[in-house]
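This document starts with one chain, in the form predicted alone, laid out as structure tokens.
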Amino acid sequence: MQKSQRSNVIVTGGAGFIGSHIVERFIRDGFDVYIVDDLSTGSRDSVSTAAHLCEFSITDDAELLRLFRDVQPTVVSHHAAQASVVGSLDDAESDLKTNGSGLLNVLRSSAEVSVRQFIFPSSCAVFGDVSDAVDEMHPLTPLSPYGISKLAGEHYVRYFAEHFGFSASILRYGNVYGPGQSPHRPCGVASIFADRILNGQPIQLFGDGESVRDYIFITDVIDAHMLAIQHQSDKVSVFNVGSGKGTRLIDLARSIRAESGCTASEAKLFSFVPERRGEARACVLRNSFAIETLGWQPHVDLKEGLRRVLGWLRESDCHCH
């Protein structure tokens, strides 16, 4: 593998829609990015011709440590994960060995290497159910095994940070859409109502269309990730990354509806569904330690967001059927 004299960055999960974002951003402002990703549910059509496509799991212990001493990263961005709640719920035991051992894979080969900064994303799961906004302080009760397992990895960083010497930051995001979510995957609510209603389909709404997210645009999450990746600390660092705002399930859909210029009444595309189990009734981020701290401000507002979306959707393939 031939070496570049830039610095280098591994991105797990770099196939995948957040991961692939940012790869694109790490290439643009002249990194040389490695990218491990098994494609079990990232897409190779994701990846950028500029970075190096490495494809195996992170579980594969051996061959990720083979990497990580060729390359030499600077900078490791980890975002290969199950990241499915309902995901979770079926099969804990391989959301565990994905985002608990793979975790620790991906960390000791940071820590056999020296790497000088590891970004870990996090998740809005980790909170639970919610009354308020809540900042980076407030208590962690989990409700599903998903967010449990993103909890442990918070811990497994910050241990490995603090004992083997480099910077890490722990982002938690908000409910990332925008341009690249596939709508056939169980994460993205956004993408799967807007693909629906653009096939003149009914969406479902879970329980009765009240719980409440905050959602943050995906360019507003790359802007919050390479802000931390310039942010050095001592410590680890804990991030919000979120709108600040939350918005109903309903109300989302109806957005959806009426930039999409559907004509169908709400009753002939609205079906409800039971809730379901591990899901938080609310949960909405403070960002303001985000925003004072990295100079960081989202800029995408829910409608602009959801307007890129339906835009994307009609130029691709990806809302026919």
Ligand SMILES: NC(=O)c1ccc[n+]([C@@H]2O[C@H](COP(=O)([O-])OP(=O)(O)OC[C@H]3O[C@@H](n4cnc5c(N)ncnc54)[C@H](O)[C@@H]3O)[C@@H](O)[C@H]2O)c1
The other form holds:
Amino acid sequence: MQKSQRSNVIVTGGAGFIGSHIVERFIRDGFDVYIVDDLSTGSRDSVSTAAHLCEFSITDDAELLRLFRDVQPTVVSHHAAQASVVGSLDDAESDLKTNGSGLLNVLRSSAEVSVRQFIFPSSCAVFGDVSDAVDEMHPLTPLSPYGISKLAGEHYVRYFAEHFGFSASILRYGNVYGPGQSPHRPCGVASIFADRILNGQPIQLFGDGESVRDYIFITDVIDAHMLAIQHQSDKVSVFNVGSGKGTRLIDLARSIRAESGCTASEAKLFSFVPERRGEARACVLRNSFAIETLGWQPHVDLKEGLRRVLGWLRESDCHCH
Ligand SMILES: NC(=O)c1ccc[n+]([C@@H]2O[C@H](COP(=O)([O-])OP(=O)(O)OC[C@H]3O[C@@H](n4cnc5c(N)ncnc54)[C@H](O)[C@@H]3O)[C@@H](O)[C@H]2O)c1
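Structure of the form predicted together with the named molecule, please, following the form predicted alone?
In what comes next, the whole complex appears, and the chain from above leads the way.
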């Protein structure tokens, strides 16, 4: 593998929804990008041809270390993960293997080659159930194995950054949505609903549809990610990356229906199924710390974001199979 004079970054999970957008932004900003992805949920088609795709699992510590020694990255953006609450409820062990052991391997390799900056995506799932918008200091009581492994991940990142002298940012994302999010996976409710409504199919709402989430558009997340890389701090920083606004599931479904121009009645379109255990009733992220510290600002409101998702689904053949 040829090394270049430019700054090298490694993006784990760079073939996934968020990772592939990060890869594109890094390339646009002039970085040489190396992706580690086992394509378990990601897709080769999402990967920019300007990036180097290394197809193996982060649980393969020897392969990982070889790559890190070869590439000598300055920045590591660790987005490979078992990324779904439902997936973790079905198989907590494999969640822990990827989100725990896999993360440890990535941190060990990062320490070995003295990376400058480490980015770790955490989740609002670390908070558990909350009634009001929470800031970064709110107590952490995760309800699912996914939330628990993300919280453990935060501690591992802090430990390695402090002991091996690299800078780290922990970004607690809200519910990220946008073009590129597959509607054929169990998570990513905005894409799933939009795809089904475009196909004239009914959608299933969990519980009474009253659960509240903080939906944040993908480009706003990428902006926060890139600003976190420029953020200079000796300490490990934790940022909530959300819109600061709570949206009920039923209102999300109504907005998608309205934006899509669908004329089917709610009674025909919406059905209710029992709530999934491990899912919080509500989670909304206060985002003022990221706004003040990083100079970040979310730009895309829910209506506009959903319009872009619908536009993307209409253009792609994603909703046809
Ligand atoms: N999407 C969200 O709303 C959201 C919210 C909070 C946090 N996050 C976090 O952001 C990150 C990316 O999430 P996403 O929504 O893009 O998920 P995704 O499933 O689309 O992407 C994850 C990527 O990691 C890869 N991967 C999984 N296990 C791997 C392994 N063992 N080795 C190598 N690659 C592996 C997958 O193939 C995929 O390309 C995850 O860490 C997730 O926990 C996502």
